[in-house]
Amino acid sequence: MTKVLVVGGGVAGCATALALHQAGIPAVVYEAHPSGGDDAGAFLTVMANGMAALEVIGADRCVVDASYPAGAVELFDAEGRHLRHRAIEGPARTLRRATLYRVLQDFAAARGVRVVHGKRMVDARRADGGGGVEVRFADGGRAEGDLLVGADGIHSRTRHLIDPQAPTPRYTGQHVVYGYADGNPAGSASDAYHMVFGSRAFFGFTAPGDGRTWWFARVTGERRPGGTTAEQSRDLALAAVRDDTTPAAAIIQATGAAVVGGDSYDIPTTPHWHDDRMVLVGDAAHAASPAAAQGASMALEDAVALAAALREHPDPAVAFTAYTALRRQQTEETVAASAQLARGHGSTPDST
C-alpha cells in the first residue's frame, strides 16, 4: 500500500493519519479549512478512552501539555442546590477544539505526515486502472491514492459517495452555545465541571486556570436553519438561565464576544461505513450529541482501530469489515446513550 488519502484535518483525520504512519502506511491529510476544522471556537473534554488512544499513537503528551485536567463533576439544580459529586474516571483533559486541531496537526507534521489546507473534496472515484481512488477538490486540484478515509465530519461528503442513500444528520432538538467569560465569578475549582439542571437549559462551566470561565448551554427549541450570530446565541443562553438561582446568568453576562453557537445534530446509525476503497471515521460515521462527552474520544479510538485493521489485513475490504465490526456496536450505543442524556438534560463534561 503506497498512500492513503485522508479528507478532513480535524481530530479524526489527524489521528488516523498518525496511526497509519505508525503502522507503516503513508497518509496525506487534506483539510478544507485554512486552520483545520469546523466549530473551532468550542471546547471539549478528551475522556480516558480518548487519552488511551492518543497514547497509542504517541500524541498524549502534547495534548496534556496543551490542556487542563478534568477531575470531577459537581451537579446542581435550578435553585443552586448541590445534588452530588461525581469523579471523572481519568485521565481526562479539557481544551479548546482549535487547540486540539493545532496540536495534532503540529504533531503530525513533526512525524512527517503531510497536512494540506484549503482542499475541500467535492468528488472521488476509482482511479484509472481500477487499483485506487482519485479525489477531486473544489479548487480543481486532484490527488490519487490507494484508499480514501473520510474524516470529513457530520456533513460528510464521503458518506454519500459510499452510499448515496446514507442518512442525513438528525436535529437533536437543542441549540448549543459555548462561551468564555472573563475571570471566575462562580469560584469554580480548576479541575471541576459544574453542571446545572436548569429550568430551561442545561448549563455547564469550568474555570481551568487561564483567567476565564469556560461555559456551555444546551437550550431546547426549534431548529435555526439560518444560523445565529454570536450575540444572538449569547442572548438565547442568557434568557434560558436568567430565572434560575445559579451563577449561570452572571457568567454569561461576564462574557463578551467570545461566543459560538449552533444547532446540535447526531447520526444514530450509518448503514454503510465503507466500500472496497473508501471508509469513514469519527463523526462521518457516528456523530453524537454533546451529552456523553465522547465525540473526540470515539474518533481517536476509530483512528487506532482502523490503522490496526489495515496493518493486519492486506485486503482493504477485509480490513474495513474488521474495523467496522469492532467499532459499530460500541459507537452506536454511545450515540443512543448520548441522545437519551440530552433528552433528559443530563450530561458528562463535554461540549463537542
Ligand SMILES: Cc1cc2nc3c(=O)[nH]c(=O)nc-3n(C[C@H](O)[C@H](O)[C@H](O)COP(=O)(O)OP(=O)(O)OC[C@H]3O[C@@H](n4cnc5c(N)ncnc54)[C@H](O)[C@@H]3O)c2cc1C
Contents of the next structure:
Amino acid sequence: MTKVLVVGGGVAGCATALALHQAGIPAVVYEAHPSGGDDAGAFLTVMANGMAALEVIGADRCVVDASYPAGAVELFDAEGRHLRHRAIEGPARTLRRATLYRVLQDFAAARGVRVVHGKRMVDARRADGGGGVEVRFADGGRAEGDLLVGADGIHSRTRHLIDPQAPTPRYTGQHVVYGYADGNPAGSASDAYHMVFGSRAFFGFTAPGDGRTWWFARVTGERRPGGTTAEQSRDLALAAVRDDTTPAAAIIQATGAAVVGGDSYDIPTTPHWHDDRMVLVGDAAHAASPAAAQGASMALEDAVALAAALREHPDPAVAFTAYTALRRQQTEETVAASAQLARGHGSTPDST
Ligand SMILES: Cc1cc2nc3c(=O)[nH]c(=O)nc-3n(C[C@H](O)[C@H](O)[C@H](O)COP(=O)(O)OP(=O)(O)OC[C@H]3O[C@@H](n4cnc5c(N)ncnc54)[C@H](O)[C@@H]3O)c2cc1C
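What would the structure be for the form predicted together with this ligand, given that what you showed me was the form predicted on its own?
Whole complex next, starting from this chain.
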C-alpha cells in the first residue's frame, strides 16, 4: 500500500494527511517545529470554501469550536465615514493561525495520523533500488515512503527539490502587523470586521468575543530584510494610522506586547508543482498575500483535491497531473487578485 510522507504540519500538511487517511492512504506528517504552532501570531479567516473542505475531512466541527464567526465587513474611509456594509458569504470563521494548527494537529492525532514534531526536512531523493523516496532531516534522521507531499509553506524546501529553478517568494510591498488590544474600544459587533482605507495603511479589526480587539495593519513601504521587533512593528503601524480620524490609533495604543509583524510575500506562479514522486500543496505551491484572506482556505482545498486524485488514479504521476490541472489556474488567479488588492492597499475577507 502507498505510504505518503507529508513534510510540514501546518494547515495544508495536516489537512492532506487527514484527507489521505480518509481515502485509505497512510500518511505521516513531519513538522519542523518542536511543538504545535505556538507563534504569537497572526489570525486569519477560514472562508466558506475552506470550511467546505474541512467538512469533507470531518474537521469542520473542531475548527468551529475553536473559532469565532465572521459574518460581515464594515468599510470606512480615513475620516471614519462608513462606506459600505458587506455580508461575508457562508460560514466563515476567524481564529489565530496557531490555533488552527493546533486544532488540526490534535484532530489528526485523534484520527490515528502520526504528526512527528522537531523534524526539519533538509533533503529528499529517490530511495535506493526502488521507486520510493527517502527524506533526510536536520537531526540526522531519515524516513522512507512511496510519495512525498511538500506542505512546507512559502519558503518550501520541497519546491526547490522538485525544481532547483523554482521561484523564490516575491515581496508584496507591504509590512503586515497583527495585534491584540485589551477591550473593545470601538464597540464593534462580535461577528463583524471593521476595515479602514486609511491615508497611509489599510487597517482592520474585529472584537470576536474574547474581551480583546484583534487588529491588523498593512503598511506599504520598503522591505525590512533584517526583520522588526514587536515594538518596531507596533510603532510603524501607529505612525501609519495616527493622522486618520478612526479608532485605529486608540486600538493600537491599547495593545501591549501582543504584536507581531513582518514583510509580506507571495508566489504568483510555480512552474512545476510535482515530479513523479513529490508534489506541493498550500503555500509551497501558491502563496497569496493576506489581502484576499484565501491562503488557508486554498490550502485546505488542495488537500481534499490531492487525496481525491490519488484515490482515483493509482499511478501517482497521473494523479499529480490531474490534481495540478484542477488547482493551478484557480489558485494563481486568487494570488493575482490578492496582489492587486494589496497594491490598491485594501482588502476584505470576502473579496474573492
Ligand atoms: C500575516 C498573514 C495573514 C494571513 N491571513 C490569512 C487569512 O485571513 N485567511 C487565509 O486563508 N489565509 C491567511 N494567511 C495565509 C495562511 O496563513 C497560509 O496560506 C496558510 O497557513 C498556508 O498553509 P500551509 O500549510 O501551506 O503553510 P504554513 O501554514 O506556513 O505551514 C507550513 C508548515 O511547514 C513547516 N515546515 C516548513 N519547512 C519545513 C521543513 N523543511 N521540514 C518540516 N516542516 C517544515 C512549518 O513549520 C509550518 O508548520 C495569512 C498569512 C499571513 C503570513
